[in-house]
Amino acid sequence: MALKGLDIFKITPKTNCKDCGNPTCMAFAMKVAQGAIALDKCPHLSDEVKAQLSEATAPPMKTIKLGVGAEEHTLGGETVLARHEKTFVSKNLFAFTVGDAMSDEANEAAFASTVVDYERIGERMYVELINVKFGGDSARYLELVKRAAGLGRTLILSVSDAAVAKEALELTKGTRPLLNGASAANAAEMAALAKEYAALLGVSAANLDELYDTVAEIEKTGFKDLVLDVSSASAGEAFADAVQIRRAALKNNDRTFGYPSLVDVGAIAPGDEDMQCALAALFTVKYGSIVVMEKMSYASALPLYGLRQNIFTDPQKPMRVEPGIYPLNGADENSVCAITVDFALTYFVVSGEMERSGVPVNLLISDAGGYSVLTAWAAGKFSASSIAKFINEEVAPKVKSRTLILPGKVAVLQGEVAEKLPDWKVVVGTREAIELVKFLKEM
């Protein structure tokens, strides 16, 4: 049963010191209780008294990573079950799938999801994850085991034979892979396995008392980071056993269950990339932490990280840039200034089209609190007034242009801009920033 707040409270120090970062400690107990902070984050708690709590107050979930340095991804640690209610917090992987008994046609055309790879709203996009899934040859699987790793994404090892297993591992040690092969018949030698080479564990069973009891006897030994797999001969049924772990973790806080989930989406849809996208996007909303797919392509990856980038953003904080100068195609001081809001989407929206055109711009970005241009402008954030103080403070010792192009959607503020900017030659750009190529080509 987790803590409530009242009874955190009664173990923090009461002094309301605000180092936690909250204005008393009764705001701090109700934070961590809520899931909101760490109960770290006071730095006045013993140990003792940290140890004594944390599990308590942890997240119903287990938070565990995958991979390491820049590839360490982290799963798990949800405590909602609806977006609605709080944001998530661990963004879903994806991975496509190589294997000793797939033909070399198939695991070229798989290695190509690679080449899928590109950056929406500052965010990078690409498969995190490569399935090496064995199928009996073991010389052939552990000679793809050696070319997945040398493509530096983190790897899911996809095999029940401890010996063979245990080789994999070898390959790949340091890395922390996922290893996905325990069952009721191997539990403990392949939970021993993933302990001595410091990878995850995936566990699978033929239902959900199987599986259940097969994680409980793993946790016995100590071993907790485990992933389970929920993959199924039918959707259907993939789909009810990640709803129903999740809901008993989160709901019922049943810890045995308390783990990220995995699901692959390839064997049940073997040779359909359409109906994979779909199951994938089906997943990733409710609830596949990892979704393995046979291979990835541009047409599949455009909605599915876009849906992933929507689902796994919060809402509550927008989605901002850093205020500041940004030089496009070539510009140098003397190049004319654009200025925008710090909105993220917009600001990629509309670079890509400065961009497009070709013509150098210093593209200015000034501090709205992360809204668009007229909410911005509603708001007060983006103003003459601040856009002046920016003008003057940020640019115009950077810059010797002195032409500056307003949002269109903002053309009242020209008057106003100019009057505050005496220097300056104050230009109303496009409304939309589909037009912008042809209006700085003309200007």
Given for the second form:
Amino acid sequence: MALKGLDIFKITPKTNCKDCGNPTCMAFAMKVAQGAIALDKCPHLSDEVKAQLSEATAPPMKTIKLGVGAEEHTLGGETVLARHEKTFVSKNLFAFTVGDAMSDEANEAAFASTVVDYERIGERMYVELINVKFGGDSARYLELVKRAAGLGRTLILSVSDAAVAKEALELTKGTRPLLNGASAANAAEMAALAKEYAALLGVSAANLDELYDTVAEIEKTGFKDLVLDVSSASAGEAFADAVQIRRAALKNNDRTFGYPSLVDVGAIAPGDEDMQCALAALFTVKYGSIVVMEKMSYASALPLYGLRQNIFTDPQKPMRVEPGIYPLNGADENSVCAITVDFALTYFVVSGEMERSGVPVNLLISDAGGYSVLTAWAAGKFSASSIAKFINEEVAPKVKSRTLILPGKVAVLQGEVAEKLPDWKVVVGTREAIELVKFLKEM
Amino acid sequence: MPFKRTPQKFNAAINAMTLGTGDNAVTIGGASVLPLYSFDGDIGNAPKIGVEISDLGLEGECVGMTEFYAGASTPAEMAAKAEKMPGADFVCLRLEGADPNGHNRSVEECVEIAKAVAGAISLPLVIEGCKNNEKDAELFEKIAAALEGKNVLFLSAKEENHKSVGAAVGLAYAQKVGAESSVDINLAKQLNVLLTQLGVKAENIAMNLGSAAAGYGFEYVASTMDRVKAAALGQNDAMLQMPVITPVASEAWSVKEAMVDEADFPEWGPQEDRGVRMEIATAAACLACGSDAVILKHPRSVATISAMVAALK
Ligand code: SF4
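For comparison with the form predicted on its own, provide the form predicted together with the partner chain.
Zooming out: every chain and molecule, the one shown earlier first.
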């Protein structure tokens, strides 16, 4: 639980000296409590008080960066257990797995996961991480590390042998990988390695109690760039651990578990891609920060990345698509135009139905603030003027067709739009997307 | 120092609702903890899986489906196979063909199909309409009468037709009423209030809170379910304690990713795999958010999701 303004006020000097830029100590305290200002803005707090407070005002779950440069990803930093309470901030990352104990064929199949690379509503969808698993053959392992390191993704080095880990870290120096191999048995040694190479450290244990102790042990060394590996032979146990860890941190303010989690669903259901897809969806919804699979195919990626994009959308900001002309079913400049709003869900549903109709259509997406048709209309963001302006400026110069279909829900706009666009034939379309197939076929 | 566990228990529970009769009856709901949190306490009845068949048969279905139903030419024959599908808990007959804008099958014909299907299976039956409010109201009334005593769930009563559906299905023939709203906790609650004011007992209502395929606005499904479960358990809101049943198959298989031919999108791979994974990912996400039952159709999806449920309970 974050500290309240009053608690912070109690330990300020209460002199209202304004050195912090605030009129009173109370105002300062309130801002700190909201996270709007840093504690060290007040020069009159003793170091002791500062240390005590910064611990208490630190977010309950650590934010940790994995990878570097264009491949830098953010893990953790969540403040709520349900997205509607505020928002989830760090989308989960996916990994595929190669290893020296796997056959050449299996490794090639896993490496083929890199073909999954596409864009969806402005977001690049690909497997961000490669999990390189050590199985005993260090020469072969290090070869795999080298190869994986050359693929423009960040590595998870799943190895608990410190000597091999050091060599692997040497090969991936400067890329901020995740060294996933700490346990009660080797915690100090692995933490030292992770620190030396500026890597993250994955910690695993036989159960939550052991994990808790091991994390506490590592924290004592001052190293805190940790990831908690909840992988287990059983899906039920992994799920129970992932939920309890996240809840302990966010609800009960238990910072020992205030770290991102990792779950290897490939290890839970080896060879069963359907089950891995089911579990990956489960952990995307509930509290898996890194989801490791054996491999990624488009069949699994399409639903999983779509789901992730939905779950990690800020409820305050609707998902939008880029305004513009989207030719469907091979539409060209002579094909009819149909206009709607830039709310992503509307776009998907409408374009899906239009594609089903097989009729060539230029789908026009206008800038409506990311709202649905009726909301945008009510807010004045999807009006006769905004439609006419968009058509005249963006569409008319590029399209020869002069037929425009309006969403049925804004049929009231027909007259006014027709008036503003005299050389266009303005038609009222359907109220529901589902009726579009019939409508377009009969047009 | 051991980790201090703080199970999240509630002094409230989701209603348990039984479908079907006798030895093969199935109960959904009953949890007094958040969805799938068996480590916290009693999850009541583990989520159940319904297998959907359509009165339109296997038109346009992929190989895995046609192979599974090989030899079955009527809905009743399909139903008999559906209830043997590994992982099936109940059968769901979807009367798509009744749609006045589609095949416009007559009410009488639909009643005959429903009777034949009910006669061919021993697992509980769920009837899904054609999504045309007036037609569904007519259909449900006649089918509820024809299947009296079988304890069938009807999907769904909506705000527009809740009076007729509630009165016929819930009151006259004492069947179970599905209350369908579109991803909004207030609308869901309002419909439950309306149905109970009509006289339908709360324990005879299940909720379809609205569904969406993964990637297609699933955030609304997730947040609606999160809020409904929080209100039902945390605030003991009796008007939101109905179990949640989510038709997944119809949503999952009708999005582009699940439908387009491999020939048009060669890099995406086989269409069947895409449909199955869309169905699986959506179902798993629904269960994580709070569905007490999901309706699926592909044998691979049913097997996978039932195995997942078994592993989590
Ligand atoms: S600088 Fe410190 S002492 Fe001065 S007003 Fe601000 S909080 Fe109070």
